[in-house]
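Have a look below at one chain only, the form predicted alone, in structure tokens format.
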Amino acid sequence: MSALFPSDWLADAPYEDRDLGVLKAGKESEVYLVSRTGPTRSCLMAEKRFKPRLQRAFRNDYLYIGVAGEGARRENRAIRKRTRFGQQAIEARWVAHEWDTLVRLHDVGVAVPPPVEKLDHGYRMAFVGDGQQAAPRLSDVDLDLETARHAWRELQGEVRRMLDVDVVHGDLSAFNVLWWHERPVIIDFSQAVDAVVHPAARDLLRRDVERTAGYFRRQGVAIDLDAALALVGDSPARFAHQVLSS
């Protein structure tokens, strides 16, 4: 399948680059526009700000601090006891987190927006639209029965190739998905974990993909959620340290 954006997409430097407004409030984070002009080519970025943490309306700690053992030692005992110094860390694992998915996403050629760059409140990737207009949630699209199949076959591949280097979304539905250019583009990986090393990794991409087959079941397609799962690659042999850790 070919690329969301040509190898070429971003300005060149030196560049200047100009704050358009928000795009998206939310709960976590503001997603801004951001144009870049450079010598020969200009850009639109999408700048996601994350929130202070106590401003968030979601603050289910655990899926963004970690399994226990990870970092420093005096970064772990800071965060159980919500220090400063703590909630610092959690800001910045946050921050870091999701941009290191976005990253390694791209990188194996899942359908996501390349990314830019990492700032200290959040990070920048490519805008996904058109012109300014911002391409569509998923939920907010009717797609005729053709197109769903197929849209659904795709994103069934793209959970695949998400679970090949061991990352589960954790939030995957039809309000993280936008649609663009006939395809599915995944965003928003604050929940994103681990498949080797956390607990709930399996009940989580399951829950994906039921959450995902409910929008294209509304659309019409008939899906046998067994065969999807076992499609995107859930299996008790994948899953096995799980059972056997528990």
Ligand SMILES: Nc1ncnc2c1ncn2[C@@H]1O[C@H](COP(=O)(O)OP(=O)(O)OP(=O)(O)O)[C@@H](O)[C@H]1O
Given for the second form:
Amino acid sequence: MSALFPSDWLADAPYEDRDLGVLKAGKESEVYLVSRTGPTRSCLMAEKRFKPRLQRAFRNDYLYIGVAGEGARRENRAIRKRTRFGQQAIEARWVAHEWDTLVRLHDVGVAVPPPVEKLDHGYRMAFVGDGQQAAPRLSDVDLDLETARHAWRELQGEVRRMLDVDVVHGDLSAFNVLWWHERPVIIDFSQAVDAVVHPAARDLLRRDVERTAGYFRRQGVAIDLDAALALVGDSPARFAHQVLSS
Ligand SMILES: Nc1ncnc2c1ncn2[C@@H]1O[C@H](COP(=O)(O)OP(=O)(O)OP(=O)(O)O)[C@@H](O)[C@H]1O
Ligand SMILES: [Mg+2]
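Would you mind giving the form predicted together with this ligand, to go alongside the form predicted alone above?
What follows is the entire complex, opening with the chain shown before.
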């Protein structure tokens, strides 16, 4: 499959960045359009900024996992006590978690917006759209049957590629997939979990596949859920070590 973006899509230094305003304002984050102009070309980036004082930060306890050392223990204590320092620490972890996931998936060729840079309260990635018009979310488009079948196959391939590097999206649905140049582009990794250590990873994978299948069913695609799950790499053996999982 060809790359979504040419390798030289990003404008070189020395560059000037310009904020072009809010693309999407959500409950927990805002996405801004930012242009970057370098010596030979300019490009558009999407900047996702998390709103401060995230209540949702306490939803994903597994951000604790894999963070060790005395500094982290101090942070963990502060997080549990919900102090301001703890709040800052978990926000930083949250951003790092989403950013690291995006970078990892991009590195292995999953169809995601190419990452640009992490910021204190968010990160930048390629703007997926044409001109300044953002690509629609899959939930906002209707596909003809042939296109829908093809897109469903591609999306299952993406989920499989994610699982191959032990990532389960965790919030996958037609709302977190952009439809661009006849291809699905996956976004929003805030709920992503590690397929090896997260006890609910298998359930989340199932939910991801079910929700996206729901959209494609509405587009007329006949879907065998068990076959789809097998195709994305789900199997009892894959998650056999997860005694807590259902
Ligand atoms: N790279 C991008 N290019 C174009 N549009 C984007 C891009 N990233 C996000 N968007 C737009 O911004 C919207 C919100 O982004 P996203 O889904 O990441 O945030 P969110 O739903 O607020 O996530 P969270 O659950 O983390 O708060 C998307 O539905 C999409 O319309
Ligand atoms: Mg979203």
